[in-house]
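Coming up is one lone chain in structure tokens, specifically the form predicted on its own.
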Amino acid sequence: MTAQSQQAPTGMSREEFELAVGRVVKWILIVFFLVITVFPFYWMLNLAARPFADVLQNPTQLLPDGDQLATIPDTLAAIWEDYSFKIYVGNSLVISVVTVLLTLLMAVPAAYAVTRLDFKLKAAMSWGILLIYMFPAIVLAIPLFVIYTRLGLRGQLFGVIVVYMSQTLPVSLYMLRSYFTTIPVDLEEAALIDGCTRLQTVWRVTIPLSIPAIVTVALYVFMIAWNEFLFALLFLQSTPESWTLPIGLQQLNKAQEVPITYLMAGSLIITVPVILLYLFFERFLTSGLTAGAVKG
């Protein structure tokens, strides 16, 4: 009797039971990661839409009733006026928002020059860039900071948002130079043969092609520049004037007098944009993430 001619145990064949095994050791998995990277999230929901005094008479209730999920609007107002996360709302944004869009500035046209251009030292460019983003930002946090103070940019927004673009924009031109090298130059030339110009090519052309990359690179530096920490500690923390949503929530953190359900909605304050622009341009991330990884 043959392999493939054996019964299981189950009176399928062996073939159909690897499938049945297989399948089952699947969903297994799924269900074990959705677990381990939704839980935390929920949790932290749940601990922001409890009353303080009920999580510590019941720390460990999984699921808040209605009356308990109507006080959330509360501690978010809370937060948002007596806590300044208002203003720490408006730094971030402002960071982030400038951050994505110089970035895309600098790394769009880089990255087609990169692609379609013929220069001196075009690999060396190509590849160099790419290593200044393999250094750990510790390291450069102590040059930076001298560098800062002597040229008195601690406290302001601008010398944080250099800082992002330092560290975001080799990454950016990298995924954008894989996805460059998708489209067909002949799309391209055949725009220059009908008279327009480089720039008008790019434009009209090579951007509007390459928006799920664009889309995908924005994202990233946003979520960078949002989340960030370290840089904006080391430079902002002399003014809270100036602080972001990071800085905040750790400065909440220290105050002993605040509940753990105010951290918990500051934390939410933090992590809701970034899932709801994930979720909003899904679509074009799967293309943009993907670009350039099969060549045929």
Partner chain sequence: MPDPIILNFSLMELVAYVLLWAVLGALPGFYLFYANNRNPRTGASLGVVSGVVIGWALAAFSAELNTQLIVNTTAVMWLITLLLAATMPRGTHNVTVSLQQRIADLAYGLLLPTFLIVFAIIIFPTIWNLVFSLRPIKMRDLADASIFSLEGLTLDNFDRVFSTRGGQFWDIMLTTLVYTFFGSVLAIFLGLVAALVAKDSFPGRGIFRGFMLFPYIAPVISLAFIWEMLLNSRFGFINEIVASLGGTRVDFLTTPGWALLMIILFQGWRYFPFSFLFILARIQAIPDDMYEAAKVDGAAPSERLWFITLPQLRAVFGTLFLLRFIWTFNKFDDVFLLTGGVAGTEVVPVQIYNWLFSRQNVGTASATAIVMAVILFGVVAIYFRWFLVAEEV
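Could I have the structure of this protein in the form predicted together with its partner chain, to go alongside the form predicted on its own above?
The following holds one chain only.
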């Protein structure tokens, strides 16, 4: 207000002028960002609803009509059965859920050790976590491909799960550690004095208090495993019965005669669960992201 009162009374002050321009620019940008983030996803739905012939005739038809929308369940049913998406969804679910459970099983105790216990290699651990976080996946890909081939692990879901664990453990450790440090030590010490062992303390005090962080880590690990492409491609490509959703979809695309409608319906099947999960747990996820959760 002070600045404005110093301005000459004639016309608009620079402050007022810039604020007015800023408001207009701001709303233009809001629309711009909404279009670039939402429209592609809407278009996926649009193309999954309209038959390809119709897409070719009216490429820019923004709204599918009611009859076309009604075909979506049939399209989904077709790729679910005829293109084996039920198998891919099953594989993706198994891989993601098992990765989440095993990662948590390892990361929670490890994060507790790094936060609360004293040992010689503690400082080295922090550096190690950071280094692995930055490590190029493609450098691991070739030797792992060779080792897996030799061990007969290629084509087995377990092999992929182990790799996903190695990719998500450092991040999970990092996130859990930063949360554990915010829990007052007094609470744990009280439990120890009351006769709990260390492990009982972790189970009864630390874990219940860290549920938000554990949920965040679980969601991130799930999403990483659900979305992962490179390792699944390398290890599962040659065994169709163990394809995950991304690989199933990519291979479907490689088979030339598959209609675009089916490809888009497949994209919906893989995208919608992630979007729903995100919308449901948005608060957890946005805070986790700035804690350095996802690499990519």
